[in-house]
Structure formats: C-alpha cells, structure tokens
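Take a look at this single chain, the form predicted on its own, given in structure tokens.
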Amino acid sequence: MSADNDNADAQAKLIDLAAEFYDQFAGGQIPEMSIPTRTKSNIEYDEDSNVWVYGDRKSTRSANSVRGARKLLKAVYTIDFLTNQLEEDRSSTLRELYYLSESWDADEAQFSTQDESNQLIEDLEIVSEVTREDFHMRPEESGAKVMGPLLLREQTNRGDREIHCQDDVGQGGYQIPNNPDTIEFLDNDADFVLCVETGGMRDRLVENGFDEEYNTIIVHLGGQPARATRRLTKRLHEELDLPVTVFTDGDPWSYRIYGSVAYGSIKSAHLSDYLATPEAKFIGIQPKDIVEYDLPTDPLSDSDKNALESELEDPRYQTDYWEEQIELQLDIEKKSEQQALASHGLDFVTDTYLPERLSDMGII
C-alpha cells in the first residue's frame, strides 16, 4: 500500500471517529467514546497467543460531566489537528502535540501535561485502531540502531532509499525509522538477529567483528526498546524467517527487558499483535553464569528481590528455565551486567560466550 493510501485509510478512520460524536448529538444522545480499562487488573496474558492483551472491562468518556466533556472536546481537537497533519503529509513528535494545543482557540481542549496528552493518542489507537505511526506522530528519537547483513529500501520524504546495514553505514549502523512499516526487506544474508540490551556491548559486538563472522543483525535496544524498535524485530522474525535472541543484562529489569521484546508490554497491550515476538529467546546473563564464570556482581537491593520476586508470579515466566534462574538469583544474592564478560577478556563474549550459548540453543 502506497503513503498516500494509509495516509488516506488513517484520515477515514479518524473522521469516522468524530463523525461518531455528531451522530450522537444529532440523536439527542449525550457524546461518548467507549475504551478499555487501562489499568494492571484489566491486563490478561493471553496463552494462546503469549502476548499481554486487555481484557473487557471498559472505561466510558462521556460529557454528561464537565470534565467528561473537556477530554471529547480535547479528542475532537487532536483528530482536528491529525487528520490536517496527515492531508499535509507531515509528522510531529508526543512533544511537539502537548505544545501545539496552546494555539488551540478553545483554552479547555489544550492539555495541561504531556502524559494527558500522551494518553489520549493511545485512546485514539485504541477506538481507531490506527497505531500512531500511520498518524505520523514520533516520540522523541530513540537511537536504536541496527547492524548486519541486510538490504533494505526506506521511504522517505526525499524518497526511496537503498540502504545496506554494513556497507552503507559506519560503526554506529542504521538508524530505525520512528515507524518501521516504511522499510521494505530487499535481501539479507543473516541467520539470525540478536537484540542487544546495552549501547556499550553493542559496540564491543561490533568492533569484534560478530557480526560478519556469525551473519548477525544486531539490533541495539537502548534499555527499554522503543515500539519501532520491536516492530523491527518482529518484522524481521515474521517476514524474514530469522530467529531472534534477545542480550541482556543479569537482572531482574533486565529480565522484564526480554519480556517486552516478546510478550508485550503492559502500557502496549493494545498493539501486542503488532509489536511482540513470542518465538524470541533469551540469551542474556543468567545466574548460573554469575556463578560458573565467576563474575564480577553487585548485590541484590530490596526492589530487585521485590521484582524477582514479583516474576515469580508473572506468567511470562512461569517455566522450568525462569524459575530455576530466578531462586538461584534470588539465593545468591547477586547482579551482574553484560560488560562484566570482559572480566574474561575484551573477546571473551564474541569467542566464547556468545557462541557456546546460541550453539546450546540450536541458533548456530
């Protein structure tokens, strides 16, 4: 499908939205706007699909009350603006939006914090089932990155770019684009992506080469990876057959890390489908390797029992392997991060690390 036509797809579904309040006011009907219950008791882990999704309880924005009514006529004004900005062809950032409304004619629409109106971007996701992507709003740059064997041609508004992920880009790789979908996979030479938890492992993969000699994209996460950076990853999964390893830290937030990348995050249940990879493995530093290679850690403080604590009970990781990994955690009372591998030596993690493990795992 061409820019023009989901420019066009994501303008109709936002005007039949609004199209929605004026039929209920011309019926007599009080306006309302129907979404799920975004809260942690209306989340549901899906085991079919092994994805976070909401469950049926919904909220109603109605105006039969004064602050009902600013929010619809807050909604009204952002598909105004979105629906302008999507006819003119042009993007804006969940910053840039906050600022914008203080042009707005009307001093009830304007939002008084970015999280309100953060939050009812998702609202619209949600009821239009439009991402906001295709209605061209960006978060402020994540600066993930990818590395490795692929071809790929990526629209943009100085057209169609061919860009190679080695050749064509120096030591700190491809940029993802805030919406992912823009990129079309014209040739690839990989056998398999790992998604890199830190910038600095990243680097060190880089320099050592590990992704020539094991046909590798590398996909560098920034901590919590982006919603682009995981529409990537499962792009690349999905449309490219390629298995995906996921490279972390030895923590519990590290574990939760993982999570994201394949079951979905909770603030994202809405968009599970779209973002999650359910097939990802983990790879990252386990407890066991806290203690057969005698790392370098740091203790346990009280919110990291907590959290590990609190996994125990999230059933992305009711297995055998997590619970096994996070009572010995939780036993020996230690941490330990990616880069303390080079405790072993600067290629310790390419030479031997990395390669035992995706071999143990059937990857390589």
Given for the second form:
Protein chains: 2
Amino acid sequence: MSADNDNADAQAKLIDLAAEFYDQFAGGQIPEMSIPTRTKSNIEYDEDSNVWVYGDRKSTRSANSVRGARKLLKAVYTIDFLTNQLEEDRSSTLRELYYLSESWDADEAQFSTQDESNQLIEDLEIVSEVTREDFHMRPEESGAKVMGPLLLREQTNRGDREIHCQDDVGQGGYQIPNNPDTIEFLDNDADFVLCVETGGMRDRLVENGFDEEYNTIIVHLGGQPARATRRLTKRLHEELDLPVTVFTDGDPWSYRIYGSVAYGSIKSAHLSDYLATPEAKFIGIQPKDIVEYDLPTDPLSDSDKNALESELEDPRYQTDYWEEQIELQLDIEKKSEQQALASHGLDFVTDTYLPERLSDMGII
Amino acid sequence: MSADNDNADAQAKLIDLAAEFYDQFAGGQIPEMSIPTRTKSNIEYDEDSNVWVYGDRKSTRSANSVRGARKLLKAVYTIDFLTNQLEEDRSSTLRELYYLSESWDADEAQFSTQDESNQLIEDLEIVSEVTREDFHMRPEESGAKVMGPLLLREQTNRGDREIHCQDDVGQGGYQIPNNPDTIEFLDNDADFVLCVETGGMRDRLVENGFDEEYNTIIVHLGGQPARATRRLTKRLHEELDLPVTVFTDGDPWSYRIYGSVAYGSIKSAHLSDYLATPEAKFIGIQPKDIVEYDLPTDPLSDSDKNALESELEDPRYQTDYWEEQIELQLDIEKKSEQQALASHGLDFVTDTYLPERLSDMGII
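Now that we've seen the form predicted on its own, could you pull up the form predicted together with another copy of the chain?
Every component of the complex follows; first up is the chain already shown.
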C-alpha cells in the first residue's frame, strides 16, 4: 500500500472518532469514549493470535464532568492536529505534541503534563485501532541496529534507499528507522534472527562473524527494545518465516526484555498483533546455564527476588519452562550477565554456547 | 597509518610499561607506577592545546604492600592480554576483560570487581599514552548516528565500506562505529557540524531537511555522548575545518553534555587532545532564549540548582558567557527542553531559531 493510502486510512479512522462525538451530541447524548482497562488483571491470552490482549473490562471518558469534558476537547484538538499532519505527510514526537498544544487557540485544550498527552495518544491508538506510527507520531527512542544477510529497501522522506545489512553498512550496522513499516524486504539469505540485549555482546558476535557463519540476522536490542525494534523483529519472523531467538543477561529484568519481544507489554497489549512475536524463543542466559556452564555470577538482590516472584505471578510467564527456570534461580540465588561467557574465552559464545543452544532448540 | 602499524605501536608502548617494572626489579627497586591524580582540583587549562589536562599531582601504585603488588600483577596480566589481542587484531569490551580474568592462571591476578578492571585500563591509558580504542578495548555504549553531506570510507573487519551519510543510509542515518578512527573522510559538502542532544530533535531536523538546506552534518549525541561520538566530532572539526555547534536542552545536565564535547571530562582529561573540541560552540537552549523566545518551562529542582552552582565553581565554565547564562538561570529559576521550541510550531526550530542563532554566531 502506498504512503498516501496509509495516511488516508489512518485519517479516516481518526475522523470517524470525532464523528462519533458529533453524533452523540446530535442525538442529545453526553459524548463519551470507552477504553479497555490497562492493568495486569485485564489481559488475557488470545488463542487465535497467540498474543496477550485486553479483556472485557472498560473505563469510560465521559463529558459528564468538567474534567471529562476537557479530556474529550483535548482529544478533538489532537485528532485535528493528527489529521492535518497526515494530510501534509509529516510527523512529530509525543513531546512535540505536548509543547505544540501551547499554540492551540483554546486554552482548555492545552495539555498540562506530558503524561496527559502521552496517555491520550495511547487512548486514540486503542480506540481507533491505528498505531501511533500510522498517526506519524515518532517515538523519542531510536530503534537499534541490524547486521545480517538481508537486502531491504527503505522509503525515506528523501527517496528510496536499497541497503544490504552486511555489505552496505559499517561495523555499526543498519540503523532501524522510527517507523520500520517504511522497510520492504527484498532478499535474504538468513536462517534465523538473534536479538541481543547488550551492545558489547552484539559487537562480539559481529567481530566473530557469527552472522556470516550461521546466516543470522543480528538485531541489537539495546536494553528494553524500542517499538521500532520489536516491530522489525516481528516482521522478520512473519514475512520471512525466520525463527526468532532472544539472547539476554540471566536476570529477571532481562526476562522482561525477552517478554517484551515475545508477549508485548501490558501498557501496549492493544498492539500485540503489531509488535509481539509469540514464537520468539529465549536462548539465554538461562538460570540452568549458570549451573551447567559454571558462569561467574552476582548474588540476587532483594529487588531481583521480588521481580522474579512477580514474574511467577504474571500470566505471561506461567509456562513449565519459565516456572522451572525462575524457581531454579530463586533457589541458587544467583544471576549472570551474557558477557560472563567470556570467562571461558572470547570465542566461547560463538564456538560453543550459541551453537549448543541453537542445536538443542532445533534451529540449526 | 595501517592498522598493523597502529597495533605494533600500541603494543610497543604496553611492552615498555612491563619492561619498566622489569627494570625496576632488576635494579633492586620496588616496582611502582605513577599516575596523575584525577580530581577537579588537579585539572588545568593547557594554553597550547586549548584543552583541560591533568596538573602535576600524582598518586603512586607501588608493590610495597600486598594490595599494591596485586595491582601491579593485574596490570602485567592485562598488558599480556592486550598485546596478544593486538597481535591477533581482535578486540574486546571492558566487561569481557573483567570476566576473562577468571580464566587467568594466577588467581591473584583476577579482578574482584568491574570497577577494578575499568580503573586499570584507565591507568594504562594514561601511563602509556595509548587510547583505549588503540588497545582495541571497545566501549559498551555505541556511538550515535550521523546525517549530512559527507562521504566516508570505513575500514570494517570484513573489508572497506564507502558510505555517503545522506544517499547511502536510511532515515536513521549512519551508525558511528565503536572506533571512529577506522573512518577516512573522502569528500564533503558541509559548512558546519550540529550536534543534537535528543533523538526527537534529531529526527525533526532530518525530517525538515535541515542538513540539506544548510549543508550541515547532524550528529546525534543521544544524551551524554559516547567516546566514539566525541572523537568523530573532533575529527570533523580538525580534519575538515568545520565549525561545531552543540544543541541541547536548557538545563545544567545539558550544559555538561556540551562540556563533554567541548572540554572533555575530568575522568578522561588525559584524552582531551583526542576527544575534546574546545572550539565547539553552545547553540542553546540558552537561559536567555527561555526569556527571549518565551518558551514553555519547568521550574528548577533543588538538584538542578545545585548542579548550576557546581558549574559556577568548575574552572571549565568560568567564562563571561557561562557565568552570565548560569546566573540568569538561577535568577529566573526555570529550565526548558529543546523540543519546547515546538510551542511556536514544528518548523520554528529550522525556520527561525537555528538560523537566527547561527547567524548571530557568524556561522551562516
């Protein structure tokens, strides 16, 4: 679909929302907008799409109070801004939207905090079923970078660019744009995708030529991955039919990084279809690797333990695999970083650890 | 100079260090290593190079105690590791070094914390006058990204790559490699360099085509800039004779970002010649812009005020310009973000603010 059509589609959905308020007014009703409740207790597993989505609990923003009426006024101004932005094929950030509201003619429509404008965009995303990227709201956080046997075409605002993610990039790789749906995959010679948490490990794999030897697309996550990174990973899986593995440190915070790739986050469960890769597999560091590979460790802190306990109660981690690993970790009271594999030498990760794990997982 | 020669040179300097311990032993002396004290009170302005460097105060690591002897043992093992790494033309991260020490045969040579190995590498950098990059110790943090009229050749470990930083890259730009000295500048059509703190503002400038309209090389800093980013900026200034401007938020933490580009940091004053661009100019947000452009603000917090007070006492900020700006800010008790310029519309920054400031500064 061309950018023009995408824009028109997003515009139409936004205008539908505004039209709904109008119809409510016209029909003598108090305008309102109903939105799923975004809490851990209101997410449920969708058997069809294999992702976690919101349940049936809703909250309502209604104009029956001054506060509620103001919220809807802000929504209408924002819809107006977004439809103009799409008309002009431009984009902006959440933070710019917040500041820009100062230039709006109705003082009551101005946002008083950035949380308020962020939340409104999230509401609009959920209700209109248009993603923020399709509103042309750019994230503040950049996507990370890619190295591997993949030829793509990116549609930039200065023309199309064809880029091979090994031959046409420096050691730093290909920088994922804010909206990876501007990318078209042209050709690839890849067997699987390896998402990597830390820059140091990403650089190790690239230096050791792991992407070349194993036909791997290495995606750097850079900690908690940006939406752009998660979206690109999902597209690599779906469109190119590539298995996805996630390689992180062995601690509860890193399991959440895996979770955000595989399951999506609670705050963005409405986007799970767009962002989550439920088939993504965790390749480590697993608590049992700490034992089996005798890795250097640090003791679990109290907050580590609490995070692990909370994961045990999270429906997304209630599988035999995760329960076993998390209980083992609470038992040994240790955590380990992915770079701790260097205690067996700098090549251990590419010569031994990853090949063993990939072979166990049936990927190579 | 070829990579081989660079490696041989760094190797020779490391071996000289080890040889010095050997000579001290042979001469019946207790081996020791003397290092400049790295504190705010021991940095001074070097008139020749226009950067801040360490003064004359030194501290000594001597083998006259078990603790000191262990430190020197660790230094010798690390020198051995680094010379081998250079021999094989490989690289590693600080974190890998820490873990790798677990595989060393002498238990006493193993690092007990990562701070210890980080500190030792810093010591070796200072004493040998070889930068960490030339030891092939990669930073964990990636450099940021570049967009602008610049053609470069990067020497990667899989061959050379010629990349134009507008025509051959996506919207995300060219990713700076960990060691930007692998880059050779081939051609450029640039009038100046604009370093930008936030991703949102960087994306705004790129979307608005500011790099094309003003022949600007836009360097994304991404908060406190990585060494690779500062090094590349310095080289753009020195080798291409381009003025450098630094565009950040208007708060004390952002002035430190400017400072790290222009003056270098206290911890790495031994690298000022390598990393700092003393001619870099601050392009805002200035406290006086908050007043003149009537920008949306937040009140200064107590920690903001303390940071400003501490900057007033920092020799690097003791210029008429900074004293005036910081005192004005303490007076108005407000700070402002660079994206706050959006309160005058999304194009205000590229149509009005930056052109006015650049013209005041005599750059355009």
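Rigid core: the largest C-alpha set superposing within 1.5 Å between the two forms. Since this is a predicted model, take the numbers as computed values, not measurements. Numbering follows the first chain given and starts at 1.
Taking 2 Å as the criterion, residue 304 does not count as shifted between these two forms: its C-alpha moves by less than this amount when the rigid core is aligned.
In the core-superposed comparison between these two forms, residue 337 has its Cα shifted by less than 2 Å.
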